[in-house]
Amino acid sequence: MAIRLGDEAPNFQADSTEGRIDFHEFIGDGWCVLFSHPKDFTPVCTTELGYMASIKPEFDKRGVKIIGLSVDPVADHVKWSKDIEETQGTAPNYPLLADPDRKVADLYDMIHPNALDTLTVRSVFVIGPDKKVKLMLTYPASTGRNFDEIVRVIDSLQLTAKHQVATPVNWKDGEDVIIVPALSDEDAKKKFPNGWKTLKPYLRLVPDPR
C-alpha cells in the first residue's frame, strides 16, 4: 500500500556509510529528511547529494536530519563520495542507505516500473518527530531536485506545527502568514493580540508568530 500524507513513517534497519541503522531510532524526537537517488556514480545524483552536502548545516540548525538511499551497497556509496567531493567540493556528510534488496525502497514504494523499473525515482519524504509523513515529492530521474525548496517548506511545516497558521504562496521564512479559519476572530485576538490584516473573511494575514 502506498504510504499517505500523516502516516508514519514505516520503520526499517539497514546499512550505511555510518553502520547498521535502524530508521526510527535515527529520527529519534526530531525532523527528518530520506531521500532517495536512481543509482551511484550518475551525474544529477552526484550534483544531488554534493549539494545537500553543502547546505546540512541549514538543516542541522532546524534539528533536522539527513539520510540518503539507493540500490546501490555501501562500498559503492563510499567510493562515490570520493567522486562527489572531487567535483562537487562537498562530500556526503550524512549516512547514505544501502538498499540492494529493494526492501525500504519497495516499502516507501520509491520504484515506479513505468518510470524506471528497478532504480529509485527521486523520492523525498520529510518526518516529523511523531514518525508522521509531513511531505512526499516525486521527480523524475532525469531532473534534480531544488534541496533550498525542501528547506522552506519544513520552515513552514515548523511554524504551523506549532502556530495556528498556514503560509502563503512561495512564502519565505519570517514573512507574513495566513491564520486558519478554523480559529474565529474571538480567539484569534487571543493568539495574535498586535492584530492582523483581513483581506477576506477567510484571508487574514499576521506577521511570524515567532
The other form holds:
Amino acid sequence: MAIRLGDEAPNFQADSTEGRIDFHEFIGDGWCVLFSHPKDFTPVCTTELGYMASIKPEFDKRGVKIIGLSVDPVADHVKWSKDIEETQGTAPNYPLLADPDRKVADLYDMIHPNALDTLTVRSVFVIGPDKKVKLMLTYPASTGRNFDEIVRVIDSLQLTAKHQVATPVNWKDGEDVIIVPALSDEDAKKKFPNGWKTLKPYLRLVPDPR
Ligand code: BEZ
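Having looked at the form predicted on its own, could you now put up the form predicted together with ligand BEZ?
Next comes the full complex, and the chain you just saw is listed first.
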C-alpha cells in the first residue's frame, strides 16, 4: 500500500557508499531526508547530488541526516561521485543507497512505471524523529528539484511540531506565523502573551515564537 503522511517510514537494510545501513538506526533520534534519483551518470541527477552536498551544512544545523538512493550498484555510485565533484565542485558527503533489486524503491513506491518504466522517479521523504513521514514530494526525471525548498519546509516542520502554529504561503524562517485555528483566543493569550494581529477571527498572525 502507498505510504501516506503520518505513516511510519518503512525500515530496510541496504548497501550504501558508507557501508550497510539499517534505515531506522541511521535516522536515530533526528530528522531525515530520503531522496531518490533515477540513474547514475545522468545530467540532472549529477547537478542535484552535487548541490545537495554543498548545502549539507544547512541540514546538519537542523539535525537532519540526508541519504540518496538509486537502483544502481554501490560501485557505480562511487565512480560517479568523482564526476559529481569534478563538474559540481562537491562530491556527495552523505550516503548513497544502492538498490539494484528495487527492494527499497518498491517499499517506498518510488517506481512509477507510466512515467519511467524501471527507474526510480525523483522522490523526497522527510521523516521525523518519531520515524513518521512528514512530507512527500515526487518530481519527474526531466525536472531537477529545488533542495532549498526542502530546507525551508524542514524549518516549518520543526517549528510547527513544537508550537501551535502553522506557516503561511512562501513563509521563510523568522517571518510571522499563523496561530492554529484549534487554539481559542483565551488559550492563545497564555501561549502568546505579547499578543497577535487578527486579520480575521481564523487568521491570526504572531511573530515566530522561537
Ligand atoms: C537526468 O538526471 O538527467 C535524467 C535521468 C533519467 C532520465 C532522464 C533524465
